[in-house]
Structures are given as structure tokens and as C-alpha cells.
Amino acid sequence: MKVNLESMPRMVSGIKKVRDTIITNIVLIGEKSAPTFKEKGRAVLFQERLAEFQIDECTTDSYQNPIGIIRGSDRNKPPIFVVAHLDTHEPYQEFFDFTVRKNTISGPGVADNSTGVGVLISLPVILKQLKLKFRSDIVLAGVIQSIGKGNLRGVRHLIKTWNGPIRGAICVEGVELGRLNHYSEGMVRAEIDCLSSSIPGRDKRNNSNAILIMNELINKILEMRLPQRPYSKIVLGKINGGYHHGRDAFDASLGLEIKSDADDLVKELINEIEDITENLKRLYEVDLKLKVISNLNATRLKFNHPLVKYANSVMKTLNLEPKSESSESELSIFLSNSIPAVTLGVTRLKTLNPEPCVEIDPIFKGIAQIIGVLQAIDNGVCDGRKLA
């Protein structure tokens, strides 16, 4: 059940070797706009790049996941995923323009996760040139309709519709190098509308203000009484409304998040929010809605269960300092489906570039970590093993 962890500085050279097929795959996937429900573009050329490698089985699932499997010798054991979620936030467009430096690659969506996919899809030419085996199916698997809107439904369509175990699952992200999240806590993002010009046989002129009513909901929510213990959040995270300095706004929006480490409490908040939404519309005499977005339930792997304990390994055999905080991913859809997971970042952000950029050097210690955690779920870190 041992990984071999002073092979992991000498692995490192050898991920080198195919420096220029990992950049050409960051870059070739990046260049494909990829905004969550348009993934279509990036899921074939996905699926082309695993072909020109000749992975051992290339295909979808019936939610168009692009999927290659590379062959295990034991066909006893279930397979190990490792999965990268190929939407991006930016806005479609025909094409984007990537940049690659001596020491960087900058475009848009590099960060998140054009790194993330091109390295996933580099895999099966990295296993081959450094003669690794398993005994278990790998299955690398593009996700689609993950972030934001998209609320993970590739990949709950994926583990809901797989035939069989799963005997363990690697997240990869494009950053931040040295990221180890074992643990999702529950969530509820959500958004609420104002039109304050949409009641009918109202004057337009004799409307509520959509910001003032908007100002109200804010300081209603500031009020609510939030528990020290089970830990819990509320984010406002955006607001826009209004279209002129001149006119009272008719329009307004919310974007909030409800984070705890309890189920039931974020059930409770979304709920007390809600009613205070519903009081609002009432009382101004205005279209007021709240919409939930996504939603996660908390899980985790405990600190000490023996996969996030190798994970911690080869992440310090590699000079890399672990790092664990909760992963609003498809790490949670694993976790939910008593799959062991964990979450890796691939490189750093570059932070003082003017533009999306992300470090060349450090992907191969993040590909060696991929490939050392990948081992050991291999070599049975997760068999028998309860998450928590």
C-alpha cells in the first residue's frame, strides 16, 4: 500500500521531457471558448487529443461527458477518475488568444481551468513516458456544466449513470498548487430579482425604487442571527440595478451565498431569506423573486483518513506545503457519493500580470502529485475505508 515517495523528484524530470505537449494541450484547450452550457467545442477537441494519444477507449456518457480510459491490468478492480471540469466564466466567442512565455502561459480562463483540462488530457503521453501501470481503469473525464448556473450537473450525471464502484476520484484544478481540500461544506447560491416596473395598472412614474427595496432586503439580512457553532456565512457577493443617474432604478438584482458546515442550518437561512423576500414584495407592491442557482451538501474525508494523509506525502516529498479549505467542486459530488476525493492544483497564478497567467515550472511538481496520489488509491489508500 506503500507509494514509492523518493521516486516522486525523479518523476518531476521525466513529466519535463513532454514540457511541450502539456503547453500545447493548456493552449490548445484554452484557445476553445468554453462558458458553462457552450462546452460542446472544448468536449471534441477533448475527446480528438485522447484519440491522436491512443488512449485505450475514448467515448461520452449519455450527458456528453468526454471520457478516455486508460486500461488497468486487474479487471477486479473498479476504476479511479480523475476529472476536470471544462467550463469557463467567459463569455463565448469564436476564439481567444493565448500567449506563451518563457516562463508563463497567459490567456483568458487559464487559471480556471483551461491548465486544469490540458493537463488531464496530457495524462495518457505522461504515463507512457515515464512506464507507469495500474491495475485499475483510469478514466479521465471532462465535466461540463459545473461552475455557477451549470451546478455540477456533468458531474452528477457521470457518477449517478456509472456502471459499477469507483474506487477513488483526483479533481484537478488549475490553481493553486499545494491546494489538498478534502471537505465541502453545505451551500445554497442563490439570486434575487427586483422589477419594480412590472405590476400591472401601476403608473411607471409612481414606482418604488428597485435599489431602495434592494437596500432594504441587504439590511433585513444583516439582521438575522448567524450561529458561532455549526459554523455559517452569509456572502453577498454582487449587486447591480438601474439604468440612469437621473431615473429610479426599476430594476435590481442579488447574488448571495449561505455556507455552514450543517445541512439543516443552511436550509433554515435560505428559508428565513425567502420570507423576508416574500414580506418585501408584499409590502412594496413589486415583482420580488429569489432563484437558487446551486447547491451542495456538506461532507468531507476526515484529516486522518489514510488518503489525504499519502496526499500530504507526496505533497511534502515534493516540497509543496499542503494547504485544506472547502471545495465548492465536484469534490463534493464524489465525497456525497461515498467516493473518496481529493482536490489538487496544478501550477500558481501569476498575480502581478496584467492578464490571466499562470506558471509554466511548477505544472510538473502539480502533474507528479496527480500522478503519486493516483498510485495510491492504486495501491489501496481507499479500499475499505470509510470517509470519515
Second form
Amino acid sequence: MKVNLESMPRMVSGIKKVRDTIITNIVLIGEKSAPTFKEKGRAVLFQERLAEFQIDECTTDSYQNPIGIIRGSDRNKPPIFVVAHLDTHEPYQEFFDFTVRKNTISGPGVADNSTGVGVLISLPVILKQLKLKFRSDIVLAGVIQSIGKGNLRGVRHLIKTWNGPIRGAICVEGVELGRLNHYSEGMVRAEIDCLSSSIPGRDKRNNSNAILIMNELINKILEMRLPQRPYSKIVLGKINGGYHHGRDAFDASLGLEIKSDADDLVKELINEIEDITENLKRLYEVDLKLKVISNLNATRLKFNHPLVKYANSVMKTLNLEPKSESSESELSIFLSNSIPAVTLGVTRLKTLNPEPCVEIDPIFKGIAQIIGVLQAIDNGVCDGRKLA
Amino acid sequence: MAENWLDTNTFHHSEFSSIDRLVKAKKKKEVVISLCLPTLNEEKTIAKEIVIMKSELMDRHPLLDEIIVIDSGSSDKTREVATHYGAQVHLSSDILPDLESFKGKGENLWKALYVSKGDIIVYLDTDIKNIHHRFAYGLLGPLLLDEKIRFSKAFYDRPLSDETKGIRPTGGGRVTELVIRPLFSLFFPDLTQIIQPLSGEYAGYRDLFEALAFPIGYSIETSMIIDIYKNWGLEVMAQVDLDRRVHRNQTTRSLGKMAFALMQRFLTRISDYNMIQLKDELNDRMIQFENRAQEYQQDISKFDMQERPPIITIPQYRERFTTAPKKDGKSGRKT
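We have the form predicted alone; now please give the form predicted in complex with the partner chain.
Shown next: the complete complex, the earlier chain at its head.
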């Protein structure tokens, strides 16, 4: 059941031999625009590349998540999933210009998540180069509609409609190398919109200023009492409002996230914010609405689960310092479906401004750790184990 | 006008996307293929171009045999980056050092013939933002699969890249439409069928390139087309649709200079071919005006008419590339 950890450094030099193909994949994927709900172009390219690499099977599921399958040698073993979200935060543009330098790749969305997807579609070439075979089928999935309002729809659908058990999963993120995510906090993301001019028949001269109403709402949220345990947190993440310096703002919006180890507490807190919103709406006679855009249940793979322990060992063999944090991503969907999973980062973010830039050299270690963990799952590290 | 040419000799890159088919044709023809990239301060774009070409057309499919960068003396890290990614890098002035050295794209392309070993040479510009391996295999397709084609040239949509507003979908090819197409219509109507005569991406057989004179600067593309047309005819040429090429926008002022150089070369060429008679030498200075501090001031740019002779006439080249005939009767190579 053990992974040959001694072979890991050798693996890194083997992976370096296909450096140009890995960089090419990151660039070609990254230059294709893929905001959430508009991932089609990138999904088609994902499939085309896998087909070019002569992967055993290449298809899409009924939700249009592109999928490639590397067939394993044992038909009785359930498949192992390797997933990366296709969508990015960048708004649609016909073409993104990526720049490759001596040790960096830069371009919009390179870290989140072109590098992850580029590495994912390079795996058939890399595994061939390393002459590695697996007993399980390896399912490479680029999942759509993941981030923000996508609310992880792609991966939810993929797992829900997958016919049969799944042995384990690795979620691939572009950055940060060294992350070892194995749990997700309960989370709700919501947007509160205030429109002070949209109540029919209301005298516009008496409109309340939407920014001031939002300010009061924020003050009320800050007054809320949060318990020390279970851990909980409200993040006021983004705000928008108004139009002109000299005019009362007719509109304002607030984006917030509630996180906690306990799902019940998340529900309690969002209900309380809903009540505050409703009260202010009545008090000021404005159109004030709270809309939940995504939610996740708290799930966890314990720190002493063999998958986490092996992932730790693989990373330490590669001189990486594993860092464990909560990840509200594809991981939580696997874990909430009782599928052992971890999220790993591929490389390091060098800068964010003027545009995101990732380092090339660490990518090879990042890939080696993914393959090491993949081998551990294939060797049965997750078989017959409960998540927690 | 050769009426069928547009139909018979115009291709789309997707017709050649089966790279294995091209590799088979290459093996059958027993040819060596060189990709040559002329550079001057291209550190931002050169790595991407080399990495993609090397990955897709050398490592994964053995279509290209070498990637050669000919640099005009970049002051940035172009040469360092290109070497790092495995290209063969030459400083233009180091090639054929006994000859007087010039600076310009045409000079680099001409010298690439000396340092490369290919029977087929692919020339690509290095300022292409959306570089893709189709730029090379698209041009190679007609050369490898059609016996009569000896030269292929790219055409595409030319959206302009604007640093602040992203990509604007139209507006490229102004010099083509305002200068070259009218001149071709007047003197070479056949050549008007070439959609983008100024495109910087083309490929051809060595025996064709080595017999051509290469102007040093801007006008290499125009003179190349005219010379091939006059010496071998339109039927040896093909054009390939490469879909899109995103490139840097240029100011009207710099396009004006480009137009001057092209017209200067064009008129000289048609005079050489006795199609017109020039009674005096052409002025070699482009005169533009700028409004500086409420005053119009002259801005004069000098354009040398330097031109490299066909490289086959250079003894060092002949020494390097033997003329011993191959089985098919074509000239063989020593290196």
C-alpha cells in the first residue's frame, strides 16, 4: 500500500522533460476566456487537447463537464478523480494574452485556475513519459460553473450522476504549492441589494440614501454576537453603491460570506442577517433583498486519515511544507459525498499586479506530489476507510 | 488574370491539422524543415512562440527539425530567453562576418538561409500574441502535400490589440488596402488574389529562397511575392487562412513610413522588370510633419534601398550547401 517515496525526486526530473508541453497547455488553456457560465470554448479545447494526447476515452457528461479517462488495469477498482475547475474570475474577452518568461508565466487567471487545468490535461503525457500505469481508471475532469454564482454546480452534477463508487479524488488548484486542504467549513455566500427608488408610487424626494441604509445594515451585522466555539466568522467581502458624488445613492450592494465549523450555526447566522434585512426594508421602505448565491456543508477528512498522512509524506519528501486550511471548493462536494479527497496546489504565485504571474520551476514538484498522491490512492490508501 | 488560383491555391489551416499526415509526407519527401524567427527586442513574446512550436511540432510530432532565432542585436533578454527554451540563437552580425552587416528583418531572413539546414524554411514573425502551432503546420501543409506548391503565405483576420480596451475586431491591414492592393491592381492583377501580401508568416523551399534577392527592411514581403511571381509564376504559390492573428497596433505615422518603403521598393522592382521607366532616382527620404509647441516641424526618415543578392551567389553559402544533385535532380545540401 506504500508509495515509493524515494522515487519522488527522480520523478521531478522526468516531468521536466515534458516542460514545454506543460507550459503550452497552461498557455493555450489560459488564453481561452472562461468566465463562470461561459466555459464552452475552454471545455472544447480541454477535450481537443486530451484527444490529441490519445487518451483512452474523451467525452462530456450531461452537464457539459469535459472528461478524459485513462483506463486502469483492474476493472474491479473504482476510478480515481482528478479535477480542476475550468472557470475563472476574469470577465469574457475574446483572447487573453499570456506571457512566458524564463521562469514565469503571466496572464489573467493564470493562478486561478489555468495552471491547474493546464497541468490536469498534461497528465496523460506526463504519465506516459514516466511510464506509470494504474489499476484504477483515472478520470480527468474539468468542472464548469464552480466559482462564485456557479456554486460548484459542475462538480455536484458530475458526482451525482456518476455511475458507481469513486475511490478517491484530487482537486488541483494553480496555487499555492504546499497547500494540503482536507476539510471545508460550512459556508454561505450571500448578496444583499438595496434599491431605494424602485418602490412604486413612492415620492422620489423622500428616497433614503442606499449607501446609508447599507451602512446601517453593516453596523447591525457587526453587532451580532458570534460564539468562540464552534468557530464562526462573517466576512464582508465586497461593496458597491452610488453613481455620482453629488447625488444620493439609489442603489448599493454588499457581498458577504459566513463560515463555521457547524452547519447549524451558519444557518442561524444567515437567518439572523435575513431578519435584519427585512426590518430595515420595512423601516426605510426600500427594496432590500438578501440572496444566497452559494452554500456548502462543513465536511472533513481527519488529519490522521491515511490519505492526508500519505499526502503529507509525499510533500515532505519533495521538501514541501504542507499547509492545512479550509477550502470551500470542489473538495467539499467530494467529502460531503463520502469520497476521500484533498486539494493540492501546483506552483507559487509570484505577483498579482499588474497581472497574476506564476513560477515555472515549482510546477514540476507540484505535479510530482499529485502523482504521488494518485499512486497512494491507487495503492488502496482510501479503501475501506471512513472519512472521519 | 489567373481566375482559378483563388479557388485552387487557397487553403484553411484546419485542412492540415492532422500533423501525423504531414510528418508522413515529410518523411516520404526526405526533407528537413527549419523554423526561422527574426527578432529585435521580443523578450515578451519569443518564449511562448518557441515553447509552443517545440512542444507541438518537435517533441510531440517530429515535423520541425530546428528552431532558429536570428536576432538583430536586441537590448533586452530576447537571446537569453530563446536560448533557455532550446532555440538555436544567432546574432545577425555574427553570421557571414566578412560581409557588411545591416539591421533589418530582411537581413535576418536572408542570413537564416546560411545558418539553417532545412530544405523547407518557415518564417514567422515574433510579435504574434495568439501564437499557435497552426501558424507553422498550416503553412507547411500545401508545401508537403501538393507537389506544385513551392511557397505558401499566411492570411488571417487581423484584430488589433489595444492595451487598454482589449481587442478591437477590425482595422488591420491598412497599408495592404491603401497601398499594396492598388499597386498590384495596376501592375500585377494576378497578385491581388493574395489576401494578405504583407503577412510576415510564410514558408517555402530553400531552392526558391536562395535564388531571391532580399531587401533589408520592411519591403521584403512585397518584393518576395513579385519576384516569385515573375520567376516561377502564381501557380507555385499558395495562401493559407490561419484564422486570427493578434498583433500590436501601429500608429498611422509609422504605417506612413512603412507605406513609403513599400512604394519605394515596388517602383524600383517594376522598373527593374522594365514595366516602367524611372527617369531619376527615387528620393530616399520620407517627409512627415509634426505639430510641436504650435509649430509644424519636419520629421525626415531615410530609407536605404539596401538589398542582399540571392544568397546562392555568395561563395561561402555555395561552399556550405553543395550543389551535388539529389536523386530527384534537385540540388543537394552539404550540411
